[in-house]
Structure formats: C-alpha cells, structure tokens
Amino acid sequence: MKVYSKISALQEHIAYLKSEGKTIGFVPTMGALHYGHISLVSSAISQCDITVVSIFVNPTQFNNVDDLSNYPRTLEADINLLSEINCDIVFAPDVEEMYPEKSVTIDLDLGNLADVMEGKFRPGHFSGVVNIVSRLFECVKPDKAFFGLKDFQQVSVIRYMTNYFHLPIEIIACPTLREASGLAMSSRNTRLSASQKEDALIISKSLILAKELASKNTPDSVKNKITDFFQKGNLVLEYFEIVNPVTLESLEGDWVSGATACIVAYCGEVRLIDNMELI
C-alpha cells in the first residue's frame, strides 16, 4: 500500500495507473476509521481495480471550533487498518496542502439542499463539504466514489455538485452500518462512555418506531409522536425531520416513496446523526 501526503506525487501515480487502464475507486474520510468506513472501502475494492482512501480532517466543514479540536485523529492506526484490508493508496495531506494560499473557493448555490437540517443548524457546513470533496475529486480523479448513507443530506449535496459540474464520477451510496445495539457506527462514538452509548440508543429506537408508525399516520403525526417519545430519554434533540429523499423538503400530510426520517441529537457534548427510510 502506498501512502501519499503530496498531491503532485499522488496524481503522478494515479495518472500511471489510468494509463494502464485501471479503474479508480475513492473513499474520502476524516479518519478515526471504523467498520462503517471499512465497508465502504470493501465496496470500492470489489468494484474497482484500485482503491484510494483519503484521510483529512477538513476544518472548513466544522462550524464549531470545539468539535473540530475534539475530533479523533488516529492516522497511524488508520493506515495500519487500511493496509490489512488491502487498500491500494492512502492520501493523507495536511491543511496547507489542501488549501494553499492561492486556492479558489467554490461558491455553489445548493438551494434547499443546504438550507434545511444540517444546513440550518451548521451554517457553512455544506460549503465546506462541496469545496473539500471537489478538491479531493480533482486530486484523485476517481471513476467511482463511495459515501455512507448515514450522512444522508451530504450524499444529496455531493450528487448535486457532481451533476452540476458534469463530473465523470459515479456516486455510490452505501447503507449505514450499525453496532450490534443498533447505534449507527460513527467516529464520534469513541467519545461516548458505556452509559452514554446506552442512552444514545434512543436515536435508533426512534427511527424504528417512526418506520412502524408510518403505515398508519401522516408524516406530521409521526414527527409529533417521535418528538414526544424522544423526550423520555436523556439526549437533547436538535431536530427530527421526515423529508422527500430527492428535494429534502419536509413532508407534512402525504407520503412519498423513499420518505426518510433524519435525526440529530446531543449525547453530552457529542453530536450524533442518523436516518432511516420509512416508506
């Protein structure tokens, strides 16, 4: 496995691989890898000749300074893990490499995709996502890029960006992996105590209940029932929304195919995100 920190060296190697007719699969990550990430890498390995994983904690998509400083960084362990599963290339640049002084910021109007849920509660977040993912796509030039559906809204934004710029990249969304308890796998879970992990199960329980309720209730009714249910737990609910899976518009009286419940809550100081298709 090759490890690069410089864009020029990475691009030189990828250009050689492409000249040999190799297909490139790409998994962008912020490190602190868990089995959810590994499932994405495994999907890339199974579908492409060469798999590239980036490890970069992107400062521009954090609107909370403490969240950025507390984000787990485990580069050595991540590299060792990727080596064990036969990843081909790791790209681990520093901030100066990804954002040189003369770098140009993309100002893409995402419309409603960036105004709701994460966009509402984390101003500027998706601008950061668009800029770093487009930058990484430019560096890696993948044929396919793999993203986890745990970050449901992010996948929608990246699809939009890819289509808007007519990038020749297939975006592949992979299912959320969960711990045996039902808690969605996340790098942030490492910051939870055993009792907090138990408390956090109300997130997945709420989603499962919402799916059960969807067959006999309107989206608005489900939302109200889940909000009441959530208050029985120890987490602080930031939002619970039921949205159109394409436009991300909130659903009220009528269901649409693929309607998805999206939830964010705080467990202590740790912000946890999850979602589930209801219909």
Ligand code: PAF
Contents of the next structure:
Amino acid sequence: MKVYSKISALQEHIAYLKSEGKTIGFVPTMGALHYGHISLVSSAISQCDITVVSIFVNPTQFNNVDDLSNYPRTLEADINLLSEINCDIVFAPDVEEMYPEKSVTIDLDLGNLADVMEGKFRPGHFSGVVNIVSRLFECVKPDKAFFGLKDFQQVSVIRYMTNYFHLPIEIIACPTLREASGLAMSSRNTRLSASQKEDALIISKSLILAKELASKNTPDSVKNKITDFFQKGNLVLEYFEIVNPVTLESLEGDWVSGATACIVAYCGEVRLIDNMELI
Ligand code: PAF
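Pass me the form predicted together with the ligand as well; I've looked at the form predicted alone already.
Below is the whole assembly, all chains and molecules, this chain first.
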C-alpha cells in the first residue's frame, strides 16, 4: 500500500494507473476508522481496480472549535488497518497541503439542501464539505466515490455538487453499519463511555419506533410522538425530522416513498447523528 501526503506525488501515481486503464474507487474519510469505513473500502475494492482512501480532518466543515479539537486522530492505526484490508493508496495530507494560501473557495448555492437540518444547526458545514470533497475529487480523479448513508444529507449534497459541476464520478451511497446494540457506527463513538453508549441507544430505538408508527400515523404525528418518547432518555435532542429523500423538505401530512427520519442528539458533549428510511 502506498501512502501519500503530497498532492503532486499522488496525482502522478494516479495518472500512471489511469494510463494503464485502471478504474479508481475513492473513499474520503476523516480517519478514526471503524467497520462502517471498512465496509465502504470493501465496496470500493469489489467494484474498482484501485482503491484510494483519504484521511483528512477537514477544519472548514467544523462549526465548533471544540468538536474539531476533540475529533479523534488515529492516523497510524488507520494506515495499519487499511494495509491489512488491501487498500491500495492512502492519501493523508496536512491542512497546508489542502488549503494553500492562494486556494480558491467554491461558493455553491445548495438551496434547501443546505438550509435544513445539518445546514441549519451547523452553519457553513456543507460549504466546508463541498470545498474539501471537490478538492479531493480533483486530486484523486475517481471513477466512483463511496459515502456512508449515515450522513444522509451529506450524500444529497455531494450528489448535487457532482451533478452541478458535471463531474464524471459515480456517487455510491452505502448503508449505515450498526453495532449489535443498534448504535450507528461513528468515529465519535470512541468518545462515549459504556453508560453513554447505553443512553445513546434511544436514537436507534426512536428510529425503529418511528418506522413502526409510520404505517398508521401522519409524518407530523410520528414526529410529535418521537419527540415525546425521546424525552424519556438522557440525551438532548437537537432535531428529529421526517424528510422527502430527494428535496429534504420536511413532511407533514402526507408520506412519500423513501421518506426518511433524520435525528441528531447530544450525548454529553458528543453530537450523534443517525437516520432511517421509514416508508
Ligand atoms: O463524511 C466525512 O467523513 C467527511 O464529511 C468527508 C466526506 C470525508 C469530508 O471531509
């Protein structure tokens, strides 16, 4: 496995691989890898000749400085893990490499996609995501890029950006991996104590309950019932929304196919995100 920290060296190697007719699969990550990431890498390995994983904690997508400084960084362990599972290339640049002084910032109008949920509670987050992902795409020039559906809204934003700039990249959305308990796998879970992990199960329980309720209730009524249910637990709810899976508009009276419940809650200081398709 090759490990690059410089864009020029990575691009040179990728250009060579492309000249040999190899297809490139790309899994962008912020490191602290868990099985959810590994499943994305496995999908890339099974669908492409060469798999590239980037590890970069992108400062511009954090709207909270503590969240950025507390974000787990385990580069050495991540590289070892990737080499064990036959990843071909790791790209682990530093901040100066990705954001040189004279870099141009993309200002893409994401409309409603960036106004709701994560966009509403994390101002500037998606602008940071769009900027780093487009830079990484430019470095790696993948044929296919793999993203986890746990970040449901992020997948919509990346698809929009890819279509908007006519990038010849297929975006593959992969299902959320869960611990046996139901907790969605996340790098942030490493910051939870054993008892917090128990408390955090209210998130997946709420989603499962929402799915059960969906057949006999309107979206609005499911939302109210889940908000009440959530108050029985120890987490602080930031939002629970039921949205149209394409426009991300909040559903009220009527269901649409693929309606998805999206939830964010704080477990102590740790912000946890999850979602589930209801219909
Ligand atoms: O999903 C993530 O881990 C990040 O948002 C991404 C796509 C790697 C961009 O920094």
